[in-house]
Every structure is written in C-alpha cells, then in structure tokens.
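As structure tokens, one chain now follows by itself in the form predicted on its own.
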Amino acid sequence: MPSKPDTALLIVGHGSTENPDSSTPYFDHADEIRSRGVFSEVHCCFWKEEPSMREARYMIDADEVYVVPDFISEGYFTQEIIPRELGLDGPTTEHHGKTWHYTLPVGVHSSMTGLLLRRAKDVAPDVDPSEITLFIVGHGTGLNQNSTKAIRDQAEAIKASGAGYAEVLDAYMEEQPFIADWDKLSKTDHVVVVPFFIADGLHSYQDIPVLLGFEKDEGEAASQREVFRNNPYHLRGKTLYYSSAIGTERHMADVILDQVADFDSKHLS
C-alpha cells in the first residue's frame, strides 16, 4: 500500500495476564509492517497487558492514527471496549489533538480466507483437499451472535473459493456445532482443524486438543506441549491434522494493511 508519512498505526489486541506469549503475534505483525516503512510509527496496545489502550495516545507523536483491532470478530471488545478506552465515537474521531481512524477487526476481512487456505494446506500438504473435511473452529458464546458470524462467513467463503475441500464446517468450543463431535460431523477419513483465534494460548494449546481427544486435561504446561508438531493424529477411526491459531500466520500483517486500505477506500476517498 502507498506510504503514509506522518501517520501512525496502532494495533489493538486482547492480551493475557496468564500467557506471556499471547502478545507475540501482535508484536511480530507490528515488526513486519514497520519494516515496510508504510507508517512513521507502528505501535501495539492491549486490554489485558501493557501498554494499555489508555496509554496509547502518549506513545504516539503523529497527528493522524489508524487504529486496527487485531480481533477475530465484531462484538463487545471492538464495539464497546476499544472505542471507550481510546475515546472514539465513529469511523473518524478528532480527539486529544489527533485524528483517529478506526477500522473493522482483521477477522472480518475477506483476505482472511486466503490465510485459512494457506494454513490448511501447510498442515496437511500431502493430502488431496477432496479427501479432507476442514473445520474452522472458534470459541462461540450465546451472549453475542457476532462471535460466530465471522467464522461462518469464512467457512462459506472457502466453500465458494473452489479450493476443493470435501467439506468445510464451522464448529465451536461452547456452542453447537461442537468441535468435540468432529468425528461425527465429518464424513471423510482425513480432517484438518484450524483454530480461528488471533494468538496461541490456553484454547489452542489445551482446550481444543482436549475436545479433539488427543490431549488430557492435566499435564505439563499447555505452552510446552508439542500439539502442533505431532501431526497427524490417528484417533476415532480418522486421521486428524491440527494447526496453530490463524493469527500466528505471518501474512496477518497483510490483512492489517488491507483493513487500512479498505478504510481509506470507504471513508477517505
């Protein structure tokens, strides 16, 4: 995308007080974008880690700021918490002597479809997609329907992409269809599971592997498990391939820039 001198990019993430590695993908994506020299400044801030959202404005020198939520879906955090913490009241806000542009979260961008297909191919490179059921897995919650919409949309986009998978299904940890029933939901012998999360943490290291059936509730620290490196798993009469969270994909930096470009096209052109 064209260079934006005198403009800052602020990547906003959830963060975690329990998993110090959860913020690593955000900083990796920031480093990648910084290396391209598009913005004069690139920063990260978090809800559950330092630097916080309220500290962000003190880190930024530029008068114009693009705020990109590095979140999977639209919902409580992107529609309430981030605007409140940063003082945003719409797509563009004049606040604290700066102009703030607020984009949609990365998870709803159409270019996420390409990342999911890349990750699915990487995790099972020698299996023909026509023999695979591909699961896109999210948390799910009955409190917010938007939490599953982004995943359903991506599953439909993959089906329409012509990638050739036998089946593409959305499934969830805490609402139907449950990923714990993956063997009953899939009709093929080969199954690929891609967690639709921004960072690897307790859900992708432990919770989903337990639901899939190849990890136990108790054991060594979740982050020390080699759950992504022992593919394939042979269980429940099928061959299962399990990937790390989609947000760890290095091309997520491109999705962040795509959201900025889309914002410009929609609001500033």
Second form
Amino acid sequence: MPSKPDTALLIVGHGSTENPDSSTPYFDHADEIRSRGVFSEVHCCFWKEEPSMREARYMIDADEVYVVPDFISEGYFTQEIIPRELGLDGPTTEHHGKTWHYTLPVGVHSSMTGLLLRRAKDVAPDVDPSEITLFIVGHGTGLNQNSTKAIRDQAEAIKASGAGYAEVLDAYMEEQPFIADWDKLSKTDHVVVVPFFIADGLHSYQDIPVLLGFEKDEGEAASQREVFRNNPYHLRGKTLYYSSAIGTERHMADVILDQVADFDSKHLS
Amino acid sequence: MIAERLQQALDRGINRIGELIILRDVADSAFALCHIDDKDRLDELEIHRGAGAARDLSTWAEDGHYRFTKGELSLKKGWMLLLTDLNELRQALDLFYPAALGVWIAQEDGTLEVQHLRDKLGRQTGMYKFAKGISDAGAQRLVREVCGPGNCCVKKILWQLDADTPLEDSEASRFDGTLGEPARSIPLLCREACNHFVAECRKASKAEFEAAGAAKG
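Return the structure block for the form predicted together with its partner chain; the form predicted on its own was the one displayed.
In what comes next, the whole complex appears, and the chain from above leads the way.
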C-alpha cells in the first residue's frame, strides 16, 4: 500500500472491562501497521476500554483520518454506535477540523477468506482438506441478520475457492445451525473449527469449547490458551481441531490495509 | 502538534503524569518512564525498552487484577521503560494514560468538549441501558464512593451530572488530577465518566428500582 505520510489510522474495537485479551489483537494490528510506516500515526480506540471513541480525536495530529472498524460484521456497532460516537455521517465526513474516512469492517473484506484458509491449514496441517469439514463459527443473534451474513459469505467464498474441503459450514453459538451439533452436521471424520471473532475471550476460550464438548461448563474461564494447544480432540467419534479466533492472525493487519485501499478506490479515485 | 507540545512541557520542567515520572537522558535513551515511587532507586529497576512494552506494564496491577480503568492508582512498581525519542514517549504515554496528553492540550487550548454524565448514560447499550435510571442523589453518592484518590482514581473530574447540575463538593470532585507537585505535572482529566462508573450506575440504578418496588409492597 502506498505511504500516507500525513494521515492517521484509527482502529476501532469493542474492548472489555473483564478481559485484556479482548483488546490485544487491536494493539497487535496497530503495532504491525505502525512498523510498516504507512501512516504518520496509528491509534486504537474502544467502546468498553480507554481511550473511548470520543477521546480518540484528541490523540490525533493528522488532518486526515481513516477509521477502520476492527469488527467482524456490519451491524449495530458499525452502522450506529461508531458513526454516532465519532460524529460520522457518511463515507467521508468533515468534523472537528479533520477529514474522516470511514471504511467497512475488516470481517466483510474478501481477503478474510485467505486468512481463514491459512488458519484452517495451520490447525490441521497433516490432514487432506478433502477429509475435513470446516466450520466457521460466529455468535449469532436473532436481533440482527447482518451479524451472520459476513460468516455465511465467507463460508461460500471458501467453498468457491477450490481449497478442496469436503464441506464448509457456517454455524453459531446462539442460532441455527448450532455449533453444538457439529458432529451431526459434519459427514467427515475430521472437523476443523475456526471462531470468526476478532479476539480470544470468553467465547473462544470457554463458550465454544463447552458447546463442542471438550470443556466442562464450570471449567476455568478466560485466558486458558490450552484449549488451542491440545489439538486434536477425539470426541463424539470424530477428530476435532480447534483454532483460536481468526482476528488474532497477524495478517489481519493486511486486511485493515486492504479495507483502506478499497475505500480509496471506491470513494477517492 | 502533540509531540511538540509535550516537548515544550518537558522544557518547562513538567515531568509527571499520573503515577509516572518522565526522565531524560537515561542510559542510552532520550527518555525513560518509571513509577514516581521508584525515582530514587533507578539502579534497582527492571529495564524494558520501547513504547509497546507500556501496554503490558499498565495492564496488570501488582496483585494481578486487570487495570481496565487506566486512571486507577495501582500502577506496578519496579520497572523502567527506556524510549528512544519523543514520538516513542508520546506513544507510551498514550498506552499508560490513553489520550490523556491530547485531552490536556485541548483543555489548555480551550477546545476540550466535556460529556456530562446524563449524556454518557443515555448512550449506553445492552444491559448498561439500565444505568440511566439512577437518581441524581444516587449519582452524587457514587462520585464520592467511586471517584477520586480515596477510591484509587487519579483523574480530575470535569463532567457534571448535566449542564445545570454540578457535582457536590467532596474529596473526589475537588481532586486536581495530580499526585503532588501540580506545577510539574500533566493532570489526568476525566472528560466523560468511565465504564467502571457506568457499571456502578447500573448496579445502583437497579438497587434503587428494587428498593422502590419493595417500598410499594
């Protein structure tokens, strides 16, 4: 990506008052992009941590700012909360003496497909994809159709990619098809599960492992990275490989930059 | 420019922010940060390098709890962070005390916008929506019980309940955002209630609601 020397990048995340691992990927992505010297400044801001979105502008010197939601899907946060908090009213907004460019969230970018394929390969390197059912797992909620669209789209893109997986399925914690039924949903003996979340936290450490069946409900809570280290799990008559959240992938920095490049070609060229 | 304003502040002798002291020309580095209480035992401190280390140093308190509110008076001791230049110093300060430098500069320039509590509570989502039900008396009580150095927060509160309702006088509402030597300190400014305060408002609001229900019988 060409250098943008007088421009800032603002990565927006959710954050957590309970678990610092929740914001680690955002800072990692910021460090990675900072190290490439593309922008004059790279900052993070959050909904549930500091700095807040409303404080973020005070950290920024540059007159031009790219705002990238480090979120999985388009929905309530990216369409309502972030624009409201940052005072954005469209793709580009003049506000507080700065020009703000608001990109789509990282999770809907087509380059996420490559990341998912890389993660699926890394977690089960010795198994031929033709013997694997690959699950892309999201939270799911009856409240917002958009929350599952990004995941369905990625599952379709992987199917179309020629990667050769026996099946690629989207599944959810709280709506159908339920990830808890992974053994019934999959026809193959080998199963790979990739959580489609930005950060590792309660969902990937605890909730999904409980639904998959290799953690007990009353087990140790967050920050138990062992759940990713004990692959494969042999249960329900199948062999299961479980990955950490896709957002922890180092190459997410590339997806952030891809969203900025897409914004430029769509709105500024 | 924020870095230039930081340099000007340093040149005026300002060298404190929150629980940090800013040192110049330490070892082979242009700047260093350490806990104020460690300033007289620099030779004993564990050395860290680079702005990125600031996140780890500021995430956990000595007793292991997660410092999600960075103004909390619980910064670990026993370390020194070496920083090569002014930009690294600025970046590290934004990790220890997010946006504090820029917020202070905006206040100095008269451009800081403060968010009053009722506005902050009105913007909450999910289970925190309940927080806005707290009474004025309950919110005033919470300021005394949650904010200020007596409750382990080092920020100066700028917000009111709303534009017409200032905070009642208390140690918390009077606190100036510095830990000694105010003339040599960048004050930590609280321009909107933190999420910890919002969470406490939610609890208090629920308690008030339940108490009102119990009183009705």
